[in-house]
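A lone chain, given as structure tokens: the form predicted alone.
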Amino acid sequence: MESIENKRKEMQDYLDAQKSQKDRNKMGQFSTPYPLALDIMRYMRKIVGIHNASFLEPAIGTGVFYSAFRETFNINNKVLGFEIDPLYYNPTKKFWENTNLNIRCANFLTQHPDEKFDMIVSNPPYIRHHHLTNESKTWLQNQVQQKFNIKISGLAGLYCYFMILASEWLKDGAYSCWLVPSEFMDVNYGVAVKKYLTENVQLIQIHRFNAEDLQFTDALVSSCIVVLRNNKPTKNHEVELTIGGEITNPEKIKKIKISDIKPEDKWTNLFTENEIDISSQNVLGDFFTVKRGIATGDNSFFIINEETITRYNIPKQFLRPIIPSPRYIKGNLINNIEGLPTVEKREFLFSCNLPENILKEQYPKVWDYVKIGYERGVNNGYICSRRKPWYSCEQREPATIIVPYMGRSDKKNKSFRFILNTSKAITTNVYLLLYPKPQYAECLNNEKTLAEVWRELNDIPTEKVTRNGRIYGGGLRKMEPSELMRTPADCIAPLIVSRTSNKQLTLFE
């Protein structure tokens, strides 16, 4: 079985090198190491009981879970595959040809089921919501509502159809089991699957990866296992939710009520919410609303150095200091001179309403620079192409409080920090805005208080800051505006609201 194993593998390295890595993104072609697929099938054949179970693949590749079901299961069991391109379908048939595999180059999710069977294993294509054609996810969608009477974003990737539409092809009572992203759990696409999970399944088990534990080598993606049963849930029906290491042999078990599970929920909180002080009577909202920052349309046209300046005569009137990458940034604070940032990456933001008429007749080594953005297409993007006239940005306060929206953690880091910005600059959309509420304003103006808060966010514990984002592959995190705001901040509170009170006090003295 090792040596079938290794040829296998010879083959699914020499097939996807025919691909470029943009092309395998666009297809979700990116296969499950061996080692992995062996450990899920050993974990299906213990819950599936039978030797003799049937088995189907919607999107087989190679095969690497039909080698791996032949190491667990009866080889020769009956077997049904699916492979929509022919570049892996045609030698993976010839490669399996004296084997009980039946593969069919089709797309899974046109077929109609001719049979149904014992288990379902598959690691589904990751394809994007972009790459997908309106036509084929208003069907999907259509497909989805029809069948089980859900609501499904456009925004979902093809992965999540394949979750819920394959139970027509599984027995009563039949397994699957889903190598699939975890975002998911999170993100707001992913509440359709979640209410499939919880309503119209049982759902066994989900198994979490470590974030910093890869499974694919070609691929930036935090995964997990989901397996559910094709039965209806029962209200006292227990989910196991497990972290780390196998699914086999997991670090951490955690059982929880099918019940206790909202489809509009977290789903990644519920792994670690008993281990961690989550109770707040304040969240970072009661005081602050949160923006991204500007979003250019295009920062390598509208984020210029001193350099450019200079050769194009710029004035002073176009230009908005702007705080550079987080990368550029060492440490939590960032002073200034004059309202310019002391930063070693001093760059400013471009920004002109002048008419071209009038930018052509006053400005004219400007308007060369504006030529520029015409020659290379910046007026057609997507933000630009909206805007009039469609080199002047969105106008927007400096902020005191930043935080850069994305970010890993380690001993020396967290995975976001709060840093004070003294200066005068705005931001980029690569950093999440601070800016106090209405009735904190002038309580926050005050540099003793502003810094005491500063100080006080920065030791929230990251685990606090980091249950209301997203988490990627690598231990990438992100937050949106809406995530960072839910952050537990009952640490700020007594700085702000009883010095606000004193001070409204005072204007009745």
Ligand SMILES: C[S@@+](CC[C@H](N)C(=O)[O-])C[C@H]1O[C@@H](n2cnc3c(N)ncnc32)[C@H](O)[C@@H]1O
Given for the second form:
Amino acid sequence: MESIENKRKEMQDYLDAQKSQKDRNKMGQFSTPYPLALDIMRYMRKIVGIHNASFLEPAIGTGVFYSAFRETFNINNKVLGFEIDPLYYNPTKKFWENTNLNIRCANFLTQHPDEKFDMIVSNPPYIRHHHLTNESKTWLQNQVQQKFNIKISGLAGLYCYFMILASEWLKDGAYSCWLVPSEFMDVNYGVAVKKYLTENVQLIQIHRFNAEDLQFTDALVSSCIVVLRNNKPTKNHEVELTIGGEITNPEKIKKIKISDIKPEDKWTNLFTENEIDISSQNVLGDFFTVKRGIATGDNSFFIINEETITRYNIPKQFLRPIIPSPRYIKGNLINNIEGLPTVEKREFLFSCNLPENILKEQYPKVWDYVKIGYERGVNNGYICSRRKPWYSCEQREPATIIVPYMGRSDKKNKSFRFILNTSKAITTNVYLLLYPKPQYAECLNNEKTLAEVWRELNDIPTEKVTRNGRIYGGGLRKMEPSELMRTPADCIAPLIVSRTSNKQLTLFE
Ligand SMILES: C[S@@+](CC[C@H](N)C(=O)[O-])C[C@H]1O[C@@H](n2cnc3c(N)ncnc32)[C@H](O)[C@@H]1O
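Now show me the form predicted in complex with the named molecule, since the one above was the form predicted alone.
Once more the chain from above appears, this time first in line as the rest of the complex follows.
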């Protein structure tokens, strides 16, 4: 048996090497390591309870779960697999030809269930929504709506549709087990999956790996295992939330009543054993509006250095200073000379709203630069093709406090830092920008107050800032504007006085 697995792994590596990382991303082709597949199958053997269970693998690849299935269940059981990509399907079919594995080359999601199974185990493709065509997205959304009465967001990745639609292939009381990215537990598009797991079936267990423990060496995602049973949920049943180690032997177990789990909640918070005290009266969003920096549509074209400016004679009115990526910002303070940030890498945003005929006539050298954008197809990108002219970027005021939207925490560094920007430079969307609410703008115009607020913000413990954010593989954390606005901020409340309360005070002076 072991040697069959070795040969299968060889075939997997060979086939993976035929494709670029980009193409594998597009088709969600990241294989499960065999030890993990085996652990999952051992777990399934325990909960399914029968040795002769039939097994469906909707996205089979080269069959790592089938290989593990043969180790744990009766090898004569009925097994059906689907694989959409002939590059994997053909050699896999040949490889397992003398076994009882029946494999079809098809898109699993468009298949009509012609038989039902005792169990499904799968690592479905993690294809992001922007790789799906509008037509197939709408079709999938309608399927979920019609069959399960669930409205699913167009931002959902393909794995969400697999988890929901596959249950049509399950016998009553059968189990399914999904190795999926844990992000569905926290992001808005995951609400549909969470609704399905709490209202349509019986959620049995969710196992989270430690974020530092990457399950896939070649895809940066933090994964979890979701186990469900094809039964109507009962109010009192308990779900097991497990963390760390293997699913057969987790490091921590927490049981929670299904009625205490809501689809709208961030489920990764449910796993936290010792809740952090977040009984704060004030949150950052009470004082600041947080926005993303601008999306240029193509940074390599719109963000330029002084050499390009000189070469194409680009005048000042088409340029805005821009803060370079956080990795070039040492410390938490950006000083300025005449409004320009004193940073290691000096960059500018190119943006011009003159129509082409005027640009050609009045600024022929700038037009030469725009032509380069045409040659590279920058004008056809999603964002640029929706702008008029495509080379005019969004207008934005500089923000005095900016936060890199992505961070990795380690012992030395905090994953999120509040950077004081004294320059007139704006930023791209690698930063979140804090703009004071109108009633606090006056107070925060005062340099001393601003500096104190900035220091206090940097003293907020990382766990409090990141509690609302999302965690990805390798400890990478990301934060949306609305998530940052929910950061507890009692510490700055005494420093900031609203304009109206100022007036109140003067009345009594
Ligand atoms: C994440 S890989 C997992 C492969 C294998 N189950 C494993 O764990 O190693 C997902 C596989 O599903 C295939 N796939 C993608 N979309 C599919 C679809 N709509 N129907 C069936 N297979 C699909 C991909 O080609 C890929 O081989």
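Numbering follows the first chain given and starts at 1. Being a predicted model, the structure only gives us computed values, none of them experimental. If you superpose the two forms and keep the largest set of C-alpha atoms that fall within 1.5 Å, you have the rigid core.
S.K.: Has the Cα of Glu347 moved 2 Å or more between the two forms, judged after a core fit?
M.R.: It does, since the Glu347 C-alpha is displaced 2 Å or more between the two forms after the core fit.
S.K.: Is the C-alpha displacement of Asn98 equal to or greater than 2 Å between the two forms once the rigid core has been superposed?
M.R.: Shift of 2 Å or more: no.
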